[in-house]
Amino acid sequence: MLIALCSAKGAPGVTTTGLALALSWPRPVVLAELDPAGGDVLAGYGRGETPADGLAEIEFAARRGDLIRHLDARLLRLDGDGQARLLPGLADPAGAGHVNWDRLASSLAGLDGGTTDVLADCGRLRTEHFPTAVLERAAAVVLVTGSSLRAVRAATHAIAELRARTGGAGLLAAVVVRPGEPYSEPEIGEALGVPVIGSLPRDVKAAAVLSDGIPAGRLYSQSALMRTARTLATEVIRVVEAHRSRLAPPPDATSPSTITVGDSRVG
């Protein structure tokens, strides 16, 4: 299941949201840094200590063989047991124009035979070389927004643009960062015209662990941010799978072993 995360403008915390979700995801997941402006997780949460090939190097390697094989070899652990892994982003934003986003999106959607979920951090919507192909292949596109008047206004325009870019494919929804400043989740959902799956609270100390690599204290896992992220991760999965189930064709009511001919049934 491929889920694309993006923002309208400013800094509502897409990368921090994606990282919090990945670390809280209840099943195998990859956080893919697909922001054309470059990846931040290794510089922040990873404290800049872990060398890694960026998307540009993966793209170059993929020209010599199977992309999924090259992706798998370059995924880094985000947690102790390797259930959450990271696909590091571009080291140099200049390489964004050389990435085959459609091929990458296809590979991510089928990662590990579709048994591993992918959270794709696509960054800001109007960035040059934005990976629209990822949105088109995603089971859900989630807009991360703040709750201020300025943020909600920008998000309203972004939702209209996302509808145009995706052509109605997949679920379009939102996640609110720091709700109640001043608008609530229901108010934002009404303004955007899409479901708001949930929110993440203002938790400066815990957020700094994810964004800047500040050492996590012993109560970090029970911080407001991480407790809410675990609830949100479960809800994202539930909402997306419910949406996919509604779109699935109904089972054939006619038994394959029985054929109706006129008034007779042959079986």
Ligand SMILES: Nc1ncnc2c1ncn2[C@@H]1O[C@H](COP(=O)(O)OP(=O)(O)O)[C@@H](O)[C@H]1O
The other form holds:
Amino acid sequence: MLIALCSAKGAPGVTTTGLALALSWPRPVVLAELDPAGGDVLAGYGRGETPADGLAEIEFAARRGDLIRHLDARLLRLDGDGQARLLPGLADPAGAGHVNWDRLASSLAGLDGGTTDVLADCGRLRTEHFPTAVLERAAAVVLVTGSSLRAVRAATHAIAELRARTGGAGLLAAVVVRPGEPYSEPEIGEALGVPVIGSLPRDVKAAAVLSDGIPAGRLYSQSALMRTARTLATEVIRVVEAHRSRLAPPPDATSPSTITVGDSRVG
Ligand SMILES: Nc1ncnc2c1ncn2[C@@H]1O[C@H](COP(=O)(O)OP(=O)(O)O)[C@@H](O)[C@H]1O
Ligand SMILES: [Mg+2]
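Switch over from the form predicted alone to the form predicted in complex with this ligand, please.
Below: every chain and molecule of the assembly, starting with the one above.
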């Protein structure tokens, strides 16, 4: 399933959250860097050590053939066993206008016959060349937000815009980074009117490993951030799958009126 992550304003930690989730995902996953402002993972977590073709080059290659084949060949391993892989983003954001987001989203949604999950880091909502087509094809759109008053205000406007852009079939939800500064998950859920799937705590040290490639200390894998990311990953899968099964007609359904659409409660 394709899950889009995005933010309303500022830099709440979409890329860090996406990476923490991908590294903690309990089944095969690709972190796709679709932020039109450019990809950060190779220069951050990857410390600039792995040169790779960015999205623009994949676009160019795909004009001559099958995009899925080109994508698959360019995915990089994020972990030892290759369960988590990375589709590196734009090396130069100037290329964002040339990416065919709809074609890319459709290929990502069907990656490995749909058996590989894709976490798409779409960046900030109102950025030029934002990949709206990815939101439209996603099983879930997850807004990553901080917990301050200004973050929650910006998130409220972003949710209204996301509702308009996605048309309502996929799940619309939120994840809170650094909850309790000062608002809690339930307070934020109430303000936004969408389910809050969970949160990631403030953990500057572990976050810097992910966002800036600071060497991981002995306690990194047991850090608050990475421990919580494992719980969050499982919860994201559970909530998105529950939403999807609610949308699917029961086996003996004869009337489309039995389908629930737009239910925003967590299943
Ligand atoms: N849970 C967290 N705790 C502490 N700092 C965090 C957390 N998540 C992200 N950060 C920090 O916030 C900054 C922005 O993160 P980033 O993921 O690049 O944001 P975005 O993708 O939203 O622009 C980075 O310095 C990162 O280390
Ligand atoms: Mg980012």
